[in-house]
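Shown next as structure tokens: one chain only, the form predicted on its own.
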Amino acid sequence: MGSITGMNFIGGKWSGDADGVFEGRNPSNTGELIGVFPRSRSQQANLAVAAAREAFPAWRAQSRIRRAEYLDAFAQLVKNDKEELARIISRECGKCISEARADIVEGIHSAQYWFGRSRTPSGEVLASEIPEKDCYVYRKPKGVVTAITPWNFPFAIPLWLICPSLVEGNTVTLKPAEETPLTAQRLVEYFEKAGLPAGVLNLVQGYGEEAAWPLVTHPNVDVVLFTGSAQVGAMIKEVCAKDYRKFCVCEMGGKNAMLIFDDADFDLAVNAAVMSAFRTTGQRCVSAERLIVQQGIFDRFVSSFVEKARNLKIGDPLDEDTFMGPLVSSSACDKFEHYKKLAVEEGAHVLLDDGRLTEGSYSRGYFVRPFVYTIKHNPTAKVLREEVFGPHVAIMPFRDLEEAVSIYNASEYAFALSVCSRDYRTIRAIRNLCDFGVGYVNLPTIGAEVHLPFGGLKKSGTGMPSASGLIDAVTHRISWTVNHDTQIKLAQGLSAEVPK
């Protein structure tokens, strides 16, 4: 598979026009050039917003069902090329091929879900105090949407945002992560093949501050949908708060945890912890960087978890047997090393630290081994508060339910949680007392499905979830009351008499 010349897609036309280019390279083998892509800036962002604004009236005027049929056509096309697309994802971001395939399937599921949902009610009919009136709650599209998406789920997450936006009558400009531009280009190509009208979906490649920021701040953008870091999300929220007509949904990572009680199915809990910590090399917004384990099984759990972590196969993500691929970039490696040193400074007892893999084929990529340690809970420790986004795992003991909840809730983030226990009372208490947006019982912290809301609270997000929950972000809910009488009758007993 050779390198390509990438392009933007604006107003139904492909173009490489930009003030420069950037390279896409394979994090498993940095000597492999995937492609060269336009380094877009304000000019391209402005053109994309103008195209989306121009396309909006005609797109909104189509029926909801007709709009959704484009998603079905898209899904049918993608099904034929799942393996090719999965290999592109593995080459671009280093995800293991099995996870890349799941990324494609999840994207297909998004398109299928919203295609099916188009024939379900999009509003409500409610009773009125006045029998001659009918009351309705009706959804209207907000307008022009900007979707800024991450590299770790380069196919599924854009479709989480694009599909509900399009079905509900909005037009979209996608600014994908600069690490995965080819996956985004392929995604848009399938929508073009599906016959989506010009300007309804636009693609702007480039870096965040140069290409995404002009989209965020553009006065003709009505909604900003963002998945990324808490720092950038905070800036987006500030911009949108100052614009009376701009709305945002920000999904911003987590310091997720598993709470493992003495009565848990031990083998299940250990395996769930390994998947939570090391799938996608720990580079998921729901990866568990904290394992909070009850004292009765603490030593046994630590021993078993470390042994499994030590034996994980790390290597080429295109190898079917690989469990952990590379980190995504050199800067990700630097960040990982920084938090390893910080953990030691803050009192960690290191159990596993075999360093970076640099021999043989590993020398061409960003491969690291898991870093695992035990530590007593300390609410001021940065390694227990800040997201590392890598295979970095702290294991902490707790005595009882109250302490488990206290340790978990000490985080400024509140995204994903898993509880492993056989006691339904314990499980119910964790559900009610802990702060999170996505919760699991006797499962890893990964495994989202498109028909469920996906998002976090506190520093993890705006409390407005993606996936199925996004409909409330891309539509206005309006009330619509119709009088079928020849006279005016008002609620609350208010008089409708008008002086003669």
The other form holds:
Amino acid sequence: MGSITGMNFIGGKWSGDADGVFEGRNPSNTGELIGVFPRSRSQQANLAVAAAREAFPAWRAQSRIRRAEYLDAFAQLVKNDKEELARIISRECGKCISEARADIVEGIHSAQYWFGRSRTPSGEVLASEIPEKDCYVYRKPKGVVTAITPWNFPFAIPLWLICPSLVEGNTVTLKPAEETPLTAQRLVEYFEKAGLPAGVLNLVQGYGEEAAWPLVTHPNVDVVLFTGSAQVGAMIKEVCAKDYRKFCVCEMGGKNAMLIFDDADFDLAVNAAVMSAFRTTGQRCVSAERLIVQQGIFDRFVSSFVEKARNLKIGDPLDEDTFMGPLVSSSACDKFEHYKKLAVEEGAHVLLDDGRLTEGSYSRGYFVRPFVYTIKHNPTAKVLREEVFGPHVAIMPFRDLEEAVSIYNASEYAFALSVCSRDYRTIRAIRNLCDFGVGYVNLPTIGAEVHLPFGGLKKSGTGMPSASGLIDAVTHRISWTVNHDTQIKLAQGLSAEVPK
Ligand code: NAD
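Starting from the form predicted on its own above, please write out the structure of the form predicted together with nicotinamide-adenine-dinucleotide (NAD).
The next block holds the full complex; its first chain is the one shown before.
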């Protein structure tokens, strides 16, 4: 596959106009140029917002069902090209091919889910105190949406944000991650082929500060949907809070954990931990970087987990047998190294640290081996509190339920959790006492489905989940009360008398 010249899509037209370009390269083989894309800045952002604003009145005037039909057409088109798209994702971000396929399936599911949901109620009919009145909760689109997305689910996450926004009558500008511009371009091309009217979905490529920030701060943007790191999310929350008309939803990182009790199905727990820690090379917002394991099985668990981690197949993500592809970038490698050093400084007993793979074909990519250690819990240790976003795993022992909950909750993040136990009382207590947004029982911390809410608490999110939960972010819920009497009658016994 050769490299391409990428473009922005603004007001229904493709254009490469920008003050420069940036390159997309394959993290498994940095010698491979995937494409050259416009390095957009405020000029392109302004044009995209203007196009989205212009398209909004006609788009919101269409029926919800008609709008959703574009998503159905999109899904039908994508289904035919799944394999080609999966290969693009693998090449752009280093995800293993099976995970890249799942990314596309998840995106198709989003389109299908919102297509189906368009025929279900979007509001409510409620009783009034006054029998002659009917009360409704009715949803209205918020207007012009900016969607800013990360590289690690380059197909599914943009669709999580785009699908509910469009079905509910908003228009959108997507600023995808600079690591995965080609996947985003393909995604938008399918919407164009599906016949989406001009300006309803716009694409602006480029870097965060240059291309996304003007889309966040633009006075004509009503909603900012952001998925990415907590650092960027914090800036977006701050600037949106100062603008009375702007609403933002930020889905951010995690310091996720598995809590594994003595009575757990041992093999299931070890396998779930390996998937939680190393799938997507630990670069999922729900990856588990903390394994909190009860004393009775601690030593056995540690040796079994380390053994499996040591034997994982690392390599070309296009190879069906590969379990771990590369990290996404050279800065991700630097961050991984930084946290390895920090772990040692903060008291880690290192069990697995085979370093970066630099021989032969590995030398052209960002391949690293898992880093695994045991450590006594220390609530001030940065390495136990900050997201590494790589195959970096701390294993900590606990005595009892109370200690497990306290270790788990000692994080500023609160995203994904898994509990492994056979005791329903333990499982229920973990559900009730731990802070998280996405929880699993006897499963890995990965495996989201689009019809469930997906989002974290504390530093992980704004408490407004993505996926199915996003409808509340992209619509205003208004109350609408209709009188069927010829007289005015008011609630709460309020007099409706007006002096003559
Ligand atoms: P990132 O924050 O570096 O980038 C995400 C997006 O924000 C990109 O499109 C980037 O260009 C843009 N951006 C960067 N700086 C910006 C700025 N100053 N203003 C506006 N936009 C800016 O994150 P990433 O490295 O792409 O992704 C990894 C992070 O995303 C991890 O923290 C991970 O946990 C998180 N993540 C969260 C979820 C979730 O659903 N909560 C899902 C996937 C990834």
